[in-house]
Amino acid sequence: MIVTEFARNQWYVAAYGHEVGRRQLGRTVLNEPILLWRTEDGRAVAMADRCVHRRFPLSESPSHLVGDRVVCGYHGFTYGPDGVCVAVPAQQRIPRTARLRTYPVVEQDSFVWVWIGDREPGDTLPPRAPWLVSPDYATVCGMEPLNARYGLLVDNLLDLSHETYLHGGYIGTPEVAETPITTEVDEDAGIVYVSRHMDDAACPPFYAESTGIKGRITRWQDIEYHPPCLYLLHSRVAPVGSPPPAADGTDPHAFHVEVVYAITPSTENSTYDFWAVARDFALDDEKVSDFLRDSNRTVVLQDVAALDTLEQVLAREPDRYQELSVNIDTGGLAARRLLAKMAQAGAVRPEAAAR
């Protein structure tokens, strides 16, 4: 069954770092409206995006920042970065309960992560995607919203055989669907690995035009999914006949692309699809960056259209509909199981009151 429950007490990507600045940004994560902004010294802040008075969204104009304070644009209630109300119109006494919930924030690998849950994260940190900020890689990125449950996107990304059919002409070739996969699950770490290695495959335009390879390629797709939020696709392409990676891990004869997705549930039926493509070649070539940005966004939008349609189908289907799963779904089924386990572990919702 496609997972719809939320896994709480987890880190989720709420925005890219470059999206959060001195103008308020509103995002909804796990049904919680969150306001993101930066203090004057550059610190990212996440707090509830509802004034305690009449619920006016603090991300909406004419709400605004004054120094390190957020002023509600409806009646002027004013809050510090700790969520505490510091000013109420027409009175000196500020109600003790006039405070907003704040969320722990970590900025890492170009993402702004927020902790959604009923307890502190402690030593828990988000998983890493270091290529996105590495000087050895050039990165393009974006975000597309889906009107679909997040489990559909997890299914989509764990089964790349759909590339052959949904993304033909961009990243899909017949070999992707024809090649069996291997799947491993690290139960202790909670990570799903899915690999597909193609020894002799057509080079899709996505790689042919970005790398300059003219002939057939050896193509590897090694997926690493860290539920609930982070998906990494380690992609290796090289002309057929090129040497494999050396024992020390170096691989000078291949081109490497790290495709990163942060899958953030917004509501039960909507999702933020943060995507990024990092490459270790043509680092200063803006034409390659523009091509990969446009191509990957097109691919993402093809997924968005398909998953939005699937969401409508799911909404109409009767209870107890039995879907069919086959070998290519092994990774997706493992991901569903881990997500269901995480959702069950964090099923207790936090109190609505401020922390």
The other form holds:
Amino acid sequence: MIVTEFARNQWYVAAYGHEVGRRQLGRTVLNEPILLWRTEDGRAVAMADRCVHRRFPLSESPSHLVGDRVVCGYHGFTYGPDGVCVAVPAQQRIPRTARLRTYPVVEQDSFVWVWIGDREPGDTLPPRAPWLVSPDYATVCGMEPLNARYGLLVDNLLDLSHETYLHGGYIGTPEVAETPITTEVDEDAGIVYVSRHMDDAACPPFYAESTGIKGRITRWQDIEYHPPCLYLLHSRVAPVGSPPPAADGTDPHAFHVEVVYAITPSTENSTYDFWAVARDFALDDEKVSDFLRDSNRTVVLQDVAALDTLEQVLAREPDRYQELSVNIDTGGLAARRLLAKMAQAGAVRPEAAAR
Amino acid sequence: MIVTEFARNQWYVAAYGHEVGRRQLGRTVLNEPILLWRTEDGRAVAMADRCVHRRFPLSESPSHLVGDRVVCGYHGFTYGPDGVCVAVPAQQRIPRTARLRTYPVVEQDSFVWVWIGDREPGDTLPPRAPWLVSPDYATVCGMEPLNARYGLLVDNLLDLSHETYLHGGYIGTPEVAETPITTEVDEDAGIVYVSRHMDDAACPPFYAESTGIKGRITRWQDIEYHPPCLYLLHSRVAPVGSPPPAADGTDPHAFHVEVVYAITPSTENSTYDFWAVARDFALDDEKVSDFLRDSNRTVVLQDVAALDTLEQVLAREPDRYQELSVNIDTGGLAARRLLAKMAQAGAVRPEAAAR
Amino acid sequence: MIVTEFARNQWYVAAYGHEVGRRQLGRTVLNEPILLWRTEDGRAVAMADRCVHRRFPLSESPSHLVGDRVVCGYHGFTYGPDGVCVAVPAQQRIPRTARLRTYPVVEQDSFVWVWIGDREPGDTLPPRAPWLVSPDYATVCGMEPLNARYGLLVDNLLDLSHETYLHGGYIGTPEVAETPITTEVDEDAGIVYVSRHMDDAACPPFYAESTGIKGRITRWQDIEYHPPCLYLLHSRVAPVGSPPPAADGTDPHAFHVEVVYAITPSTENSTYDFWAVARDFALDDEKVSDFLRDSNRTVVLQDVAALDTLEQVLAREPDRYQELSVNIDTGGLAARRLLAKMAQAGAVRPEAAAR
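What's the form predicted in complex with another copy of the chain like, now that we've got the form predicted on its own?
What follows is the entire complex, opening with the chain shown before.
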């Protein structure tokens, strides 16, 4: 069964840095309504998106920012970036309990990460996706909201055999579904690795158009999933017969694409699907950027359509519906297991969670 | 109270034969998602519309047919017409349990009937509506989905006094509501008969336009309901004063219309309303066909609007809301009783039903 | 917490008198579906909006009036203004229980009030809003349906500090939120009074445009809430420095606007928001009427948007979500207390309520 509990006390991507600015942004992460904005000196802030007075959303018009303060659009309760209420209508005294919960924020690799949980993050930092801000890579990105539980997106991304069927003509070719995978789990680090190396495969339009390769390719898909939120696909394509990577790790004869997903549960049946495609070639070629942005968005929207359909299907299934897992599912099953463990470890009393 | 339980271990119309072809068709019958398609040699097939792997609907794009096989559009699991899985991605071995439930199918009288139940149908065959494929009749037909429980459509069709009010100007005249009915129930065969013979009635546009009769008519409505699914209305109209049917059953002075409904429960609050109108006159007159198709569809859509409204009303009523039944309801009440008996007889343990 | 129980055995505004005529009007008040129509001699009638036969709504087409009778559009059951069924299809005998519940009606001050409850109203009469039909006032009015529980509208109207933020540029100025209120409760009469007198305030467009005042104003807001349904705002504006009202109550130097709301709960999360604005100046000036109608409707729609948003927020909150009340909330809190008391006093056994 798909994992649907949330793993609390973890970092989640709430937004891209470029989405957080001087207009408030509202996002719901693990059912918590979160207000994101940036102070005048550029710091990203995350706080509860509900006024303490009557629960009006601070992200909704006519709520607005005035300098480094958020003013509620209903009765004007006003808050600083630390969540403390600094103004109340028609009186000078401000109740001491007038304070919004704030969330630890880390801005890193183009993402705004927020910590969702009851404990403090301490030394725990979000996992890295450095390519997205590296000068050696050119990146396109986007986010598509999913009307499906996040476990369906985890399943989807851990088993790329679906590229052949769902994304044929874009990124899938017959070899993806035909080629067996190897799966490894680093239990201590909590990482799932899934690899599929195709020695001689058709080159799908996604790579043919962007790299200019005409013939068949060697295609490697090396997945590295850091549950709950970060998914990395190290993709290597090279014309068949090209030399392999050198012993020192350099690999000048191949094209490298780092496909990054952040899988952020919003509610029990909705998810933010952040996606980014970073390449180490044609860095300044806008046409390649446009092509990859359009292509990957199309592919993501094919996933969205399929997973939204599946969510509707599962919503009508009895509680313990039947699945049948085969070899291609080993990565997804390992991910489910780690997520269930994390959910259990991060679980808190409902009273605390409901705050 | 309206019957809302389903009568299992019965035949239901899932589609018209002409709807089932070389593209997959998905229908939900008694809450069971069913995939309908036709093999290359023309045989109609019905099977579970959910891939055994991750429940993706086989009726949804990009799932597709290849010869006599259905390929799931998500990961390519492939099935034969017997439901057996014949291909799985990235491995040769196919799990023995990879098999879709199939449904007994009878194609008859233009309908594709499926057997919904846990027992086998054995010698039980669906009831007949031979006019729909008879060379002595010309038929128009259609299907309208209803957002209402099937019991509301049973009620509606068993009590035609509503024609006067809901279908005035189309098929209703004052005499329908004014004329008492006679009701008979064949308990052994499980058939409800409701008859209303109007000796001298206005001719509604539905019959005036199609038959060319100018004056008043003798109008007979003889209902024969074979619960749960098949409803026949033997309709006879003739100018007032025309001779009655002969002793041998021939009736050359009257016009005969066989109005057939198949009432197929889809979910607890949705229903397929299949309707067909077969006439024994003006067989080759396309204008008459077009008129009857448009008129009957209009009448059915008036029912759809009223029953969808009623469903919304009943959904907000307390569990044991009040009804008041009168003489016109004897047919509907008899139908409810037979349906409740059938539902009880066909009931199975929930575990089995949920499969 | 907001009051969401209904106060039964009370008068509620179901419609404006001009809405009730020779076509049936359906309204749902405290979850009860009510049919409103006017007899040929002009009397407003309120009765259950469900046919006794199969629950078809008598307000829905093709149900219709014939003289002083309502004919059900499904099977023609026919009712007089006393709710008694007078015709049934295909039979002469009419069951004695074929009778619709009727509701006590008072037509007063442009409103059609209905009594919702299990006891009779006796001598209890609805509260008054005489300005709406007074020749000394000119009135504009409207009704906006709210997809929010009625308690949110009570909160909204009892605390006008929100005018500054939600209705800035229309009816709010900074002084409204800055000026403290005084609150009084008449426990015996069951009335909440909230007053805010601004001695020197900016004149918002709502009053500047309608009165022609150019400079700053003295602005009085005197609220008189008669729970559950009637809300009166006695609004007085005059140029700063104008003489106060005379000892005899006359006040020739000020402009007076009587803003009237009727707050009628429809379902647990929907409400009828009736609003009227009566002025004692520019009585025959259509431009002023048009301006005030447009302005107040805009203001009401700003409330509708905010309260519909809040309803969505509260629907997802845990049962005992947190609020923080301050001085401006004293009126709203008093109203909640009176409403809770009324709900308790009017409560009846669920069986009786469900009828």
